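Take a look at this single chain in structure tokens; it is the form predicted on its own.
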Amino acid sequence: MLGIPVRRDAATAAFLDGTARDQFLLVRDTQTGTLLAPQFDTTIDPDRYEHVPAAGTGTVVSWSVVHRRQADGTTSRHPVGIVELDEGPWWWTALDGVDPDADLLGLRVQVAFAEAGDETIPYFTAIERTAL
């Protein structure tokens, strides 16, 4: 997985608490009830907008693979892409223990967490491959 700097800030803050529990939070509209995605700003109203959990699963609509130079002068790849969550919002995501050279439109995942220096991210994973 890429290796990828989080700064905590007053508006990462409550995704960021709901990560380091497991949770993966969006973001809910209390006057219209629309759910929009975690980046979302809450901190503009906080009295209109709460985090509510996602369920974590989602489909790859649309992906890339990021080549890193190591160390040793290797190159690893790492896919990464776009997951539309269940819930409708749309993530930019790290795509873990998904092979590079697949075509993953359409894979459905689920979030998994990970450690990056104090605080927990979230990645996605492969569950099943399903046709558009």
The other form holds:
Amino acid sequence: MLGIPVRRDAATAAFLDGTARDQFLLVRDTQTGTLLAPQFDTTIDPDRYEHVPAAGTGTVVSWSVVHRRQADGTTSRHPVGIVELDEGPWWWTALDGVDPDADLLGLRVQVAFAEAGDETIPYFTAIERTAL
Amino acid sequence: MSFREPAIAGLGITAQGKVYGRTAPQFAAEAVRLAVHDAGLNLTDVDGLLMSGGVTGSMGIHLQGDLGLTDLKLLTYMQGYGSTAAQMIQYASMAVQSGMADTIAVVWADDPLKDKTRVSESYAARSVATGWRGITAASGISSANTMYALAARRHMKKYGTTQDHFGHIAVAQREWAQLNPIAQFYGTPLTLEEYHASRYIAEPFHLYDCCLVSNGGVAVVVTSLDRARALRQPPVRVLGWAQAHPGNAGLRNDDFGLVSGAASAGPRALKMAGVTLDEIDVVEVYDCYTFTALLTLEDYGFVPKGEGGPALSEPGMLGPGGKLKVNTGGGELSAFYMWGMTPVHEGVVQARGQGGDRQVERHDRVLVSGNGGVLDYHSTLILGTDD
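The form predicted together with its partner chain, contrasted with the form predicted on its own above:
Next comes the full complex, this chain leading.
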């Protein structure tokens, strides 16, 4: 996590209301039952789409380790990744408590929440190691 | 309506790199003047102006006034990120074909670098935003470097692509840059060992997997082939083009990192041009990262899908004298970063036969790619010499 304050806008308001309650909200198409990524714009048909909590678990499908140079000249390493939620949508996120030198593909993870200024945002931590 | 064949008749480029104290519109205006002069035309001949800019956001249609252009028949600002330059040439070509305008200046400029400011801050500071993008940035994914690293990792895990494969691309393009006096890395060769020893930006990307950051501008003049034949420079025909914008990449299991828009746009552009892939002499691909070049070359079909890593690392494949003439000016990795105008510029130089020490022998057909977003937007051009 970068410690950057997150500022909500109209598009993210419902999602961030969810994270404030420690819920990761997806969008559900009530006509088809399909679960869509949080970024899906529900305003195109408010009667058709609803926000529903995800299970909060998923699998790492890609990862990177970001290197940041600190003021003292040292470098810190920060794992991030793309998590495929068990409901299907992908989420680009920070990975906490994982080995940055390990092969993280297929790692099972679960959501946690952290403050980012006045808002709360999700990140993911390891559950167990399984191969894809 | 009879169609006129379009051609690029003028090319202008400003100083590139750490050129401080000038705004993007100022770079753009100079590039347009240079391109118009290069064609043997006057600014008063210009009746169309298409423009775009990078991260600073200072470019706009006020450029018409900056240049003192009046009575334009075509004027707009476009944005398809790295795919924009080739897109603008496509729309200019269609305007020439239809007779909407006759002499269209197409320009791209940016001024992200500020004196005494770290290069990384030039882009990262602007990438933090509100909304979804802000959430992603606060999660640690705050730059294109990391987003493309996530794409590259998918390719590595699926196909066995390695950092060594990426390194071969970086080294080959640096070799080309040693033959290009305007390249920012001219005079600074790179070995594979130096590539591996360079610091990490976002694993798996080392510093030399990532493109340069440059201030400057590049412009071309698009007109009809018949008119171009009467002008100063060898005409560069715009033979074919296509775009591909997959949409919703990275939101659900898809080909993110595995397939780019080149797979769709390439065949359509070649078909329009009436050219087959093996007739392409020179390839100028968008190389914001080594990985992007690899993926794009796979998707056009120059190497088999998934085998780009080992195939492009074969001795004698890339670099000066190599089998594949790719990014012959050094590309965005080693020459300068004018987004999509980097491959456009070198494509025009090569098609004209004006590459000097780096000029390739056969240059009748040149493929140019543009790529924007995080593999979200793609454009392809097929350029050609006058037969």
